[in-house]
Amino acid sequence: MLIFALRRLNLLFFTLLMLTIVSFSLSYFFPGEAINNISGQINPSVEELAALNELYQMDKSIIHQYFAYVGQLLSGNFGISMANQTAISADLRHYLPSTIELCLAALFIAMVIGIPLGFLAAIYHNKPADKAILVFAMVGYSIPVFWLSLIFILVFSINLSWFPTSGQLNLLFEIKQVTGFKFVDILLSDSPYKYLAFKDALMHLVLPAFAVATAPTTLFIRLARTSMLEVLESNFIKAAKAKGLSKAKIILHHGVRNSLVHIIRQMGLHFANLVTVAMIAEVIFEWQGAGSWLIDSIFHRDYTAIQGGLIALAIFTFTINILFDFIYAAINPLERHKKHGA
């Protein structure tokens, strides 16, 4: 297990040292002077240029400046938003919770309803249910995430009433920030209201949770029922089923275990889907996580904010599927004991 760790960790840090590379040459692409750029100002004072001067080395080679640069990113700096002129780190600490409650939710319903859909197209394949589940999987990947919203806030929302139309909370419930994290914080503060709010919460993030889990819904089906249907047909459960096991006991006690292994190593590789997913459907339900953070830094030219905004998701995502693949390392031996890396 120490191997495959080091073997992990080894392939994130090469990772995180080519995001960074390019997260540092983006501020040469950008329009304008590269210190510039970094004050996050249209127009900065000399005493403050040569302040950043001194801090990124400016005055050395490119190789002291990436260096000053990446030490600035381990110490939390991640520089100055041209738009407001409020450090990124703390805007990040602000939106990125959130961004992160609305994907985990995602993701846990997307497992709850697309693994079962794809074990039992497998069960049935080729009959009546395989065919309609893979027809769902189809049409569900095939609708683009803004129509959905769009469809849902008409429907669930205009419509019927049951769920808000936009935002994370009611704003007749005043609950301090501690965490970030809104179900966190709701929980954590002594507010005599705060299972009302943690109901009207639920609420708000029943539509955006659904639309984002719509996509990986469907890959999920997929990978459940390619798993199932390979697990099967193998030679245990055909030793299985000449030792007179039933049908159910054999899809219960092997073919589920045995296909789970399989769709985790698989989610990690996806996570990344499901983050940008999100970030256009906190534009629509006006969520205020990372992602809607970000899309408006892109349309208010916020160059800083667009640079920190990337290496942070980016980091988050590599992180969720370095977390996958120990996952799946703890659970399947074999990985454990490779001598190279996929």
Contents of the next structure:
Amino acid sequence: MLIFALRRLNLLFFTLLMLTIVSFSLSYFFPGEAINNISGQINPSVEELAALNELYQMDKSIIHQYFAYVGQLLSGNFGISMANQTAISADLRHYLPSTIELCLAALFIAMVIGIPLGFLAAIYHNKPADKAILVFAMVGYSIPVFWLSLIFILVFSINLSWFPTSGQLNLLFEIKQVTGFKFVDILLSDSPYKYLAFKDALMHLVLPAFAVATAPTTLFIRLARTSMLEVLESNFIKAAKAKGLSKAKIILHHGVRNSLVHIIRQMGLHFANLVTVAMIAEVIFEWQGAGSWLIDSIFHRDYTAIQGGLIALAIFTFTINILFDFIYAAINPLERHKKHGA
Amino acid sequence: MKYKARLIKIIIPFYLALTTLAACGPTPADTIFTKGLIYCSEGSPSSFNPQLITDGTTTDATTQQLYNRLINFDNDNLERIPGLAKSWHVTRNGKMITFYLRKDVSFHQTDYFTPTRKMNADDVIFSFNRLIDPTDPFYQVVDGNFPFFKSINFAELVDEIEKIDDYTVRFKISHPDSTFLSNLATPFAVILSKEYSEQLMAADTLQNIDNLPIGTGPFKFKEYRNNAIIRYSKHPEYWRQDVAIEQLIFNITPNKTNRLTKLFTHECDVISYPIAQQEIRSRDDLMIDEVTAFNVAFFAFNTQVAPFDNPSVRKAIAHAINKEAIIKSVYYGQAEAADSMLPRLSWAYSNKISSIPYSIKMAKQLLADAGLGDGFSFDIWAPSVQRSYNPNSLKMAKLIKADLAEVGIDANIISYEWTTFLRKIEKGEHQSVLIGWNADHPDPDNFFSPLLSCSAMATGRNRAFWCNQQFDQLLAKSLLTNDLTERFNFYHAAQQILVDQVPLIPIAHSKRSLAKLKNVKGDILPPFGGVSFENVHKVDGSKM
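Would you mind generating the form predicted in complex with the partner chain now that we have the form predicted alone?
Shown next: the complete complex, the earlier chain at its head.
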């Protein structure tokens, strides 16, 4: 297990190495002076400029500059935003938790709906139920998230008035930001309206979470279906059948767990997709997360923020990816002894 | 079957727990939703100090909420009424203006400033010295960039501001100017705290005076998140009245469709510049407030070139234009037809001035008298951009073209990109132009001197290139006196000259509107000077 873990962390290390190289070189590829792009200081005074050049070792070779840059990243200095001169790291601490919240909620919904539906489809293989679920999966997969979001708003907010359309919480609730995770902050706060705020936050979460979850749900349906079909074809199931176990027992005791193993392995890979979808949904639902913040930065040509956001979101995606690898290894002992990382 | 039983045992208590959680605390909901108000505005403020700006968005967000001025405009007749100054006195020669201040005005107490005294003469002197004294550190911190005060030459006008006693301030001005008091009532002439400025000097954070505002207004600053929200809370010691709204939130929503959506879902209580007004009106829970803004769209003739050097020809065209049709199809009813340069709300507006009615017959008659009975052709210049006083100039030009075809005149429409357009008409290259004007303050002078005086001809702001000595003298005389009846008579005479000479045809005064939930009561939209939530309250808590 230790070797497996080390191997994964090794992979993380090299990926981050590549990523920082790309991010660093962007400072040179973006228009303008590299020192301005990397630090975010648009109009530094002479003294400030000298201090920045010193900090990022701009007078030395490009290799030195790169290491100075990575050093700054490691100490938490992502530079300041070119648009409003606030620290990128502070912005990230502010916005990233909201994105994580949205992604986790969407992932949870996708799992809870997608996987059972996939299993059902496999169990009723080639029957009408299977066909219906597959049609649903195909339609869900083909719908662009921005269109779906707008339809959700039209139907559930404007026509039915069930859910709010924007933000994470009614603005009248004044919840102090501690962790950045809205739900945690609400529970930590001493507001007299705590439970009301919690309910309100849940209401705000529903539409964006379902919009983001649609694409991964359909993916999970297909993954679960294929995986369950494979398992149902395997010899130990045949043996169980021959022993006279009921179909329900076979599926519950042998089928589900064995097919989940395959699904979890894929889940990590599809998480990147989910983050992309979340970014678009954040813009439509005015969700104050890293996605809408990053897209805003792109509009404002805020290069420092683009670099910082890129690194932060990538680290988040990798971490989740590797987390799923660990879970996979934990429930599937065979994997731990494989020699090479996937 | 065993599984099902077990599942049910788990599900029922879980469900019960959820429903109890959801049901708790419906009573406090009423207070938090009725005591708080969310206004969805169209953009971020560029500063929190109106001295530094002239744009409407920043005015809306700051002036009426955070600050007070010495003088206010009455919302009904736009006369000057007391603000922080309970009264004032102008000397006979018009060169000395004395203000007697209120004694019960407190500044905001916030996380970053605690006032120890009430507002007094020092605060007034500090606020205005900042605008005129280049040696003042607070002048230097913004490089003296006070656009409104620059445009009215405030620094040259004011010779000295003198403290008579703690609650009396005297302005000495270099020449009498009857717009002086109106200028002090504009949204930009706010009163800041001297005590706060001293605290900032000590901490060497001078720029905070414009970013972390302290004023005397009904709300105090709490939080601003760039491009997202402004959070204000009630100023409990507000001098004028007890404010009903405890939390005022500006939710910055630049997208107009999003603003509309948020209004429909009750996420905003009030939205600025609503679209789809028919739809809003058709809903039971929503309503629209509108007010005629201080602007005018007009059709100006270049009176230097034939055939428009002849007043009869200009008058004939004025007879031929159907303004009501324009109001309907260009403004969709969101404007009132103009029969003078002045909006009806102005105190100098008079309905006794003869107007030029829509009449094809009279137009034809006048043209025949001028020897142009067979018609002629000319160019109408119209900008292609939307202006606040004219949402669609090209469409208006097309309607006018059709109207003029009725009397045998053939008009060509000409348009350029906005800056080129302005440059060319300032040189007088046009024959006639569709353009307009947004007033800086409601004093009637602002609708005449910048647009129709002989001196405005030199700068090209006089789009008609029309110079009339008699008219100019009336304007100048009116500026030298403070007697309203006298001034009214001067402007009455001046407007009569405009009706006789027709250097331009006023077409419309467009309206400004906002949409709100019906349970939001009170006036939000004054005709001048930005939105105000001072007199607003909400009834019943049917929000969620």
